[in-house]
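One chain comes next, on its own, written out as structure tokens in the form predicted alone.
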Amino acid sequence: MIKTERMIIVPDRKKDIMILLSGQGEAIPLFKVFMPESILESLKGVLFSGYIGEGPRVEDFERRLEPWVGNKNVLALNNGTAAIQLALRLADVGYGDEVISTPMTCTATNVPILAMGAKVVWADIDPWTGNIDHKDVAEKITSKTKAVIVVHWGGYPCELDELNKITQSRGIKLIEDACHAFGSEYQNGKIGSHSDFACFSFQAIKEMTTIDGGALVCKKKEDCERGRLLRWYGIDRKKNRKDFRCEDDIKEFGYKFHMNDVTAVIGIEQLKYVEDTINKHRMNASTYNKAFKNLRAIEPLRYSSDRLSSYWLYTLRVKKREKFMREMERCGIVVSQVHARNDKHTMFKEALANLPGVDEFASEHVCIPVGWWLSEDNVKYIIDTVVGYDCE
């Protein structure tokens, strides 16, 4: 890298991509692993107490995500993804059927749903959030239609009122893709306290991490009781039989979706540092709404106050976004769109819709770097170098 006075210069676009995303190297990252050392003495406990499958590592830290996502219904899993596909299972969804969902959002979120043989119906967007709009979810529901998938895009949570009272009253399940979610609040209850089901993921960068892994948080205690023998086969590890390794009937077939406590002890040291994580995300973004509030070619997204983002992204929508994404690698910040429209994938190539919402939004979004890692110098020149692209 060659430093100049404004900062750094980045080159090599064939640098490998991996460097700047992991907050190695010169550059701002747009992510970085928080792992505190302290996880270092309980995690050897496990790894050298001969058990290190799902046992009661698991258990404690369902315990301890409660209070988190305020529901007792929690399921810790091996990722974000098998959460949904777990959620969609316990919902019924099945060959045939459809399901609404947003195309603005990971390709994990939507994949699922084809693995179950259904079939995705796109909702649009509002274009100044990135979630998905309500009244358009209204209107794609068919007799066809067994359930509805929302992203709270950034952590910002969606009109989850207005969602949860078209699903009910037409007997359909609300799915909320939470992974960017973790420690949002709606309405001053926190997510995973207000649909059907919420999917969490504690993937390698997220604002809390367990390497990999995830949780599903279920309104209903049946389903969670369910969902307990699907993510393991569909066998009753609680149950006492004769031969511990030999299981009695199994009545509905599963998956291998179980967390282990190897992961389940890293979320438990993780869930001290947590809170912290996510001020320093929240005090950061105030900082930059403040900063971009009356800018020309920039805009931030539109936030309501009766809820809270957990702002694991920072998305502003920018005029001539392929030039500004240039400007700021040429300065050293890391930026990026993140997530890409999955309706123009071949996959979903059958679900194809007018979206003028999502063509807004995906034409301008890109994220900066907003999380734990910023030093105050850090927040100043990502400000200072923004609002002097806008001047220009």
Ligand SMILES: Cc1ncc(COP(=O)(O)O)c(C=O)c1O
Given for the second form:
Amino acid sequence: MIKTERMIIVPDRKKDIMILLSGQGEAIPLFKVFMPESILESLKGVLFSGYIGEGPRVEDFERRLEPWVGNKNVLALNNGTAAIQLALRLADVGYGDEVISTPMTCTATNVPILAMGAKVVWADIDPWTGNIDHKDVAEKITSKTKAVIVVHWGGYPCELDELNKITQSRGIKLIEDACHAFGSEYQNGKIGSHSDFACFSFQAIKEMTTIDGGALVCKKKEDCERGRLLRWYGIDRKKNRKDFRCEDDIKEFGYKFHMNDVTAVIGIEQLKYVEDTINKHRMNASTYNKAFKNLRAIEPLRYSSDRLSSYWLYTLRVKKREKFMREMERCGIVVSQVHARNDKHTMFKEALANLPGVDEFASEHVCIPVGWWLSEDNVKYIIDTVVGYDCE
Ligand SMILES: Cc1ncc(COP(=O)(O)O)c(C=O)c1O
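Can you switch from the form predicted alone and show the form predicted in complex with the ligand instead?
And the full complex, kicking off with our chain again.
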């Protein structure tokens, strides 16, 4: 059972608006960190153990992640951005190569492409899921394409079968940015078990958090083994060395991307609660789906029943979004677009493309609170406020 620290009980909408406006109430947050008290005991154990770097707890965390990602080739890292960069490196993406990606995501999806010296090529998205359009991906492939990165918007999985067919038939690597999608499932398989690489984030506002952290999951064991070296400068930590930091020849340069035992312990403890957390997100989302079915100017995204979202985000498409956002704010409900389209940034100016699906989605999308911290009354209040919103 999850224990909330501060429940916001909102029995009466009008009364509550008054409370909020008079500064006595608290807004319903869009994100909230779940942190069980049991973490303190485990933390004490590691903090005073005399060893806090990458060690046995990281390995333990990796083993415990396996069932969650449907894969044994797991590398725990210091963040999700590192996971994406390491995946690109393992896919041998380098200077001048092209990587097809979506602009409708966190900038962390696409910055690593530039960091590898590669060129971003935008594919359009499905405006009713926020996910990359596999048909457009197929059209954007050239002889220079080395990899395709897809993002499971809000936790809802992309068309992985189609994307695998397209990439495998052309010898291109498929990288899933699954940073929204820990615990999501595609055709009964956990996200992490479908493509060449899946990248997870355990950053501070995710359903599963290690404060900062991430994981890279590889289809091939040999990629995982190479990644294990590259996450620590290219050095094999397990190999007996003659002297502490005086290693033998390093064959290939790597990064400092590894997780440490302190954050791993937080992850191990979080994993005990994450099923409850995700289930609560899903339950709230299902209540919203029913309540928002027949609204005029507000529509939920359109999801297919062959996959299961983690519902890290619950996204609506709303006409006159700015007015809606102001009204939600006035009623004490925190809402946000969460991510802005990446293609408008100067750093991506060379990739500019015509993307009607992104235009449609990015002009209307907005996320409302859906998480474990919502009481039944909160959910009811949010529904009443959204349904009662005057869109004229
Ligand atoms: C879609 C997406 N990709 C990548 C990242 C980067 O993850 P991290 O913050 O762990 O580096 C995030 C983080 O929020 C994200 O939402």
